[in-house]
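For reference, the chain that follows is the form predicted alone, supplied as structure tokens.
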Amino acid sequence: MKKLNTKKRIVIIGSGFGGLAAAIRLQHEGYNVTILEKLDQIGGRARVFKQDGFVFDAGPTVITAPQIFKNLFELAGKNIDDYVKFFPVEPYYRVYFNDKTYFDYSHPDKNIPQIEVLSPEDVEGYKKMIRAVKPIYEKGFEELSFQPFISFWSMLKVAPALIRLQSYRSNYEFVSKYIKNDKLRMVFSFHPLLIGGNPFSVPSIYSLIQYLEKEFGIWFAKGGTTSLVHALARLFHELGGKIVVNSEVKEILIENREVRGVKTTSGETISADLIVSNIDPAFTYTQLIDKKWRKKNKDKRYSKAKYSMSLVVIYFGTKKQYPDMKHHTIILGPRYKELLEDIFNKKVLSEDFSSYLHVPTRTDPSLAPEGHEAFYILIPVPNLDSKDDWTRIATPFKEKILKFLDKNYLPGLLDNIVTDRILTPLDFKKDYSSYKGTGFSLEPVFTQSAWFRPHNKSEDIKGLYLVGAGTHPGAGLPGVVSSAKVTTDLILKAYDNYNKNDNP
């Protein structure tokens, strides 16, 4: 019988993935959890935008590993099916090279046929890379993901094994080892992107999302991503949760280096036993704690450390539709390692660019009027290191990205675009609390992964927890689940209510 912790009172700042995915957990396990919420909706990065009778998805639209959503529900006794729908989508992604071939990426038995026409020379290679990336996959995403890294014994333990798995090597290196072809080097080697890393900086561990898309495939939600962060908000509502919505947290209070609770922006005070954070781990220790608790080379770290790209998404809708688009797409520039070196070190914003293209209705036409089509493009750019001027130079961006989709992939488009919007860097640090306005937190570097990446529980204040994508195991859907059930079981260990047989 599980002992009920009706005393102990919860905050949860942000209502993200890794904010609900938490939520759930310490609800259903007695506690008494208040989520707060800075903007109107929840979701966080994973909002939604409607307007003019469009839905678009504000952030996060691919999703894998969709067992990490059931086993929630399932830990509360729940179907996930009762709640939320999920259709596979075909092919997972294609990608266009920069003179408009393209590679229809999905499971290896789809991918090798494409591979003996484009590189034959290539096939075995990349039979030996599936090999290779499966120990990979079950040592990083079923093992390490759900470890905590607290101490740095737990590192060392763990570092025989990743040395043997190759990890010092880059995604790139690791692709390259078994591939040739340099248009199928970008094709197996930019899932790190997805993430916020460079793939030829991040180590070769992250292939494993090439093993996480083989096994469970590629996912979207009916109703889009929103509808999935509506399932997990009703399944904590329903276990007695509360969620508060315009209630931008201001100051974590403090008494003896242990959190008391916290104070928003309104003026409003709300005591707390324990405060879990799902908001960017720099932005919480330097923003949300008073100097004189933080550790006094905390805000160095901060400043000095690597961080992911930012982005920017244009959203349109059009009335006219393009049947022939892929729901993923993404469209390669000219320049592959030479764009991300502009974007994550120099910090420059090119002129050339690559992108990602949504179009959610080909899987679901209920998101767009009927004859219409949903849109985003996402385009990586450098974060606000760069100094880039976004209130000056948004539009004009934004005019010549749509023109470039006019030009080359979506005929027409100029003429038939009835509604569109704009998120930039700016508003990544403005409405998600994002330091420096990234669109992934800290980038995964080996010097930024497992124990060197900001821990789960926070040593610096007691009763100061973080989940989400900058702590560990880092960023994506999967990632940011996993670190729910990393933190909470950290929660529950420290409180005696730890459960070993919980669903990770």
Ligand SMILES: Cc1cc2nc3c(=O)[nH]c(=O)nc-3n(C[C@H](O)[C@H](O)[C@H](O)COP(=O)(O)OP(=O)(O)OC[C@H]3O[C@@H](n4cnc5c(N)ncnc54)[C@H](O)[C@@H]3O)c2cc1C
Contents of the next structure:
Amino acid sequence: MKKLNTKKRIVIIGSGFGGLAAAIRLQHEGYNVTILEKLDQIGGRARVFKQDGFVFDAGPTVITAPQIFKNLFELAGKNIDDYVKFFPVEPYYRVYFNDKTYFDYSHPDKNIPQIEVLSPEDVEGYKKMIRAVKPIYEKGFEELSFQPFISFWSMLKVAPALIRLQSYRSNYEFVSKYIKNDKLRMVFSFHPLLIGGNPFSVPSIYSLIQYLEKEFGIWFAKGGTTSLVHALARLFHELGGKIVVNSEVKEILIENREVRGVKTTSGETISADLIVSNIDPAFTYTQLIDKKWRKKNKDKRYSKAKYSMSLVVIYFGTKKQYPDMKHHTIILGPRYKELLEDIFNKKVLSEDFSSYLHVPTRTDPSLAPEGHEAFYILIPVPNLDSKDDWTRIATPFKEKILKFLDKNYLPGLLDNIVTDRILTPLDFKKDYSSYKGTGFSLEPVFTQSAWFRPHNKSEDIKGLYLVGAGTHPGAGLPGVVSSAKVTTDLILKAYDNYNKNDNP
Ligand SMILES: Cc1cc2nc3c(=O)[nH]c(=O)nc-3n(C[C@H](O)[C@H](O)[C@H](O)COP(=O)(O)OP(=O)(O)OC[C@H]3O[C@@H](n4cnc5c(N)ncnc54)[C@H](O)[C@@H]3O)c2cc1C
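Output block for the form predicted in complex with the ligand, input the form predicted alone:
Expanding to the full complex; the earlier chain stays at the top.
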């Protein structure tokens, strides 16, 4: 029997993808779930800016592993096709090097002919690397992503497998073992940046992202990622769940080390048997919980941890179209390792930069007025540990980036922009309660992954659970949606005596 219908009341703080996915799972299991969202709209980093007839997805644009969403709908007996449509995107990314040559990164069948031209001696190595990432994916994604890792023993158990899979190597080292050409090393090693990790620091297990892309492709939701957010919200509402926007949680109420509810900034108290926080663990523990319930050394961990980079995102719409541009373009600057060193370790904003350019109207013209084009350009920058004053430098920074695009990739841009806006590290902090204004919470280095990452179930406060980028398995849509399953399984185990295999 699946449903014990406990009818426990659960408050989920935040409506990011992790919060929404957990809400669907828990509501489906018979819990009485309410999501409280601080902003005036849902989606978190995947919110949307609608402006002057353009639709700009604020954050995620690349959908890998669409099956994780399909599973959520199937769980509730629904068909995802009745809620949202996905388009395949090809190539996955066009990667421009600093000399303006490019590589269209895609499925290996399309990559190999390009490698044959660029660096024939790397073809065999590339094929070997593809074979090597398969077991990493099978272990890392299919198995470890869904394990709770709340005891050290669970970590010890997987250690031999991690060693076998060369997780002690950095992602860049792993790629370099198979590939000699510097350009190709960049093309096949940038993936950890998509989840907030420096390819030179995070373990090679994150090469599994390449495998996800190879097996399942890259997709874009019709109407933008926001339509996927709203599809999940619709499913949650149909299951009987409730979402309240403009409701910022100020405090998690605790008695005798057990949650009792939350207090919002408007002074409202909402009682709950369980709380699931979809916000940064650092923010949850250091800002929402009275210090008397926390062990001092635990909070110190958050100020000392290694955090992901932040981002500047510039959204802009043009009255001119650029049919030669691809949907996803990565523009690499003159430096790779050194630039990442500046961003992640030295925390300095360099003169040079690398970026990701999103042109969704290449796939879905409905996102801009007819004959127009919608864009965003994302630039990794140091998080707020740097000394940069974004209130002062945001506008000159934006001008510099747009000028660069005008000169190098989008001729006539400056004369054709009809609307724009910018998101800086300060907005990440203010809008998403992101500790240090990071784009992706804790950096997924080995010592902050799996058991070493903040646990999905609080160790010292009963009834408090975490979901989303800062907990296991980590950032990115596949990560946060998987974290919702881990968290739900832990709740079901604790309160419903349930058998994990019931829950796909
Ligand atoms: C610009 C950008 C591009 C990205 N691109 C991709 C991509 O292409 N593909 C991909 O897979 N991943 C991508 N990512 C990563 C991915 O978007 C995130 O890892 C993921 O969306 C984070 O989801 P989350 O569940 O952790 O919650 P979040 O999105 O962080 O949501 C947390 C929510 O909590 C709310 N909140 C905060 N404080 C409070 C409070 N006190 N009370 C109530 N609510 C509160 C916030 O408003 C927010 O809505 C991108 C990220 C960014 C920033």
